[in-house]
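Below sits a lone chain in structure tokens, taken as the form predicted alone.
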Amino acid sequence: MQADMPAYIITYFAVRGRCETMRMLLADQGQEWKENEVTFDMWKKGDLKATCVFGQLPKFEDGDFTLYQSNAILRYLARAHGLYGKDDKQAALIDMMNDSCEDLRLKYARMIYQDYENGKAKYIEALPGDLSKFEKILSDNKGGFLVGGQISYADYHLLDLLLNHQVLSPGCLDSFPALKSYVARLSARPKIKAFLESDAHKSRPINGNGKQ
């Protein structure tokens, strides 16, 4: 790692999960980071868990500064890399968008981990109700992003979610032209494209239980 690069370290399982958004953000911003990969057997032993403030991963380190909670990490990186809008009002709107992404992520995670076999079809049936809200936001904002005219940390979160949902239900964006265009455009950003095509990304399962 170059001396002038931030000493970012991500400690997490070998899955995309709650870390792929921050990995995508870092890649797109030209940042380097180190991965400390945790196996589920290591986690079950409890030693690492006992050191985590809330007993959870991911753990994020920037030099001697340590953070937990994935959305707090995203906001920290957003401030550091100019991904938080142009003023306080835009920052508040970006937080609002990220909170809505988090709502969808929680619904998705509940289905994946608690009700995949019985709940997948019902989840996919209800999905347009969630996607339509983001479709309207992107259609109304001519800047091409969730807020304003430049990418924010919430855009990386939404992109990660939409990519995951295209695996779950490949045609899920067919009725949402703004979302479909958004995914294509952001995925084509050179550094995101390279990240999505990397062996590291492709080798990581989306979720820890193998369901997707």
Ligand SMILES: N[C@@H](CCC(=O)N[C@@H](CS)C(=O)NCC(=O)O)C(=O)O
Given for the second form:
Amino acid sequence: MQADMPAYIITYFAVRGRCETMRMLLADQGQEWKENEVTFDMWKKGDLKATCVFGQLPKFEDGDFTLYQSNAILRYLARAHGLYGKDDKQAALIDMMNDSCEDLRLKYARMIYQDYENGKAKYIEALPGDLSKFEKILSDNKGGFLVGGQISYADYHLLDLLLNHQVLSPGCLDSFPALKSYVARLSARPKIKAFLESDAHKSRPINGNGKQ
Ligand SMILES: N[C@@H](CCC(=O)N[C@@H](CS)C(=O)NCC(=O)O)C(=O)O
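Next, give the form predicted in complex with this ligand, keeping in mind that what was shown is the form predicted alone.
And the full complex, kicking off with our chain again.
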């Protein structure tokens, strides 16, 4: 590998999808990475899919180490960049928060990919039930993050979800002051702000089917 080439490579479709959280984490941590963009036509040929351990993307490389499963990738990066709390108990709580983010991501993705026309209104109606849990967690924890007083990988996950939900339903955070100020505060971190304003981020659709 050339010396000036970033060690991290993300192989994924040209969407935010399951990779914008890790991209935001890497950007905020001042890391560089290379995007290996896969078109849907390329993917349909099946050759790359056949090489993926679970037949799916994202694929993540750190030098000669290869990883699949977006949340495993997040945890790998969390360990490498000090985003996993200060002890084992905080790490467990951070995993718990990330699992809840994953639950919401799956619910969102099911609606977006399988039930957008019929299910969007119902989803938005039920959304406060999900958001209120995170609102309580953030207002109870005076540290300003999901767990403790420092950012963790789960915070990037929640931020990505909240940004996507604000596109789905502008104003969905209006009755959740802790979530609203959390999004504003994290989005204003200089490296996250630069990332969110980058053409790379802005040009990537949130989802692969054009729905948002
Ligand atoms: N649990 C996996 C889910 C991966 C996944 O659903 N990948 C989708 C794109 S987001 C995919 O590869 N779809 C193409 C296919 O299944 O053929 C993760 O978190 O990485």
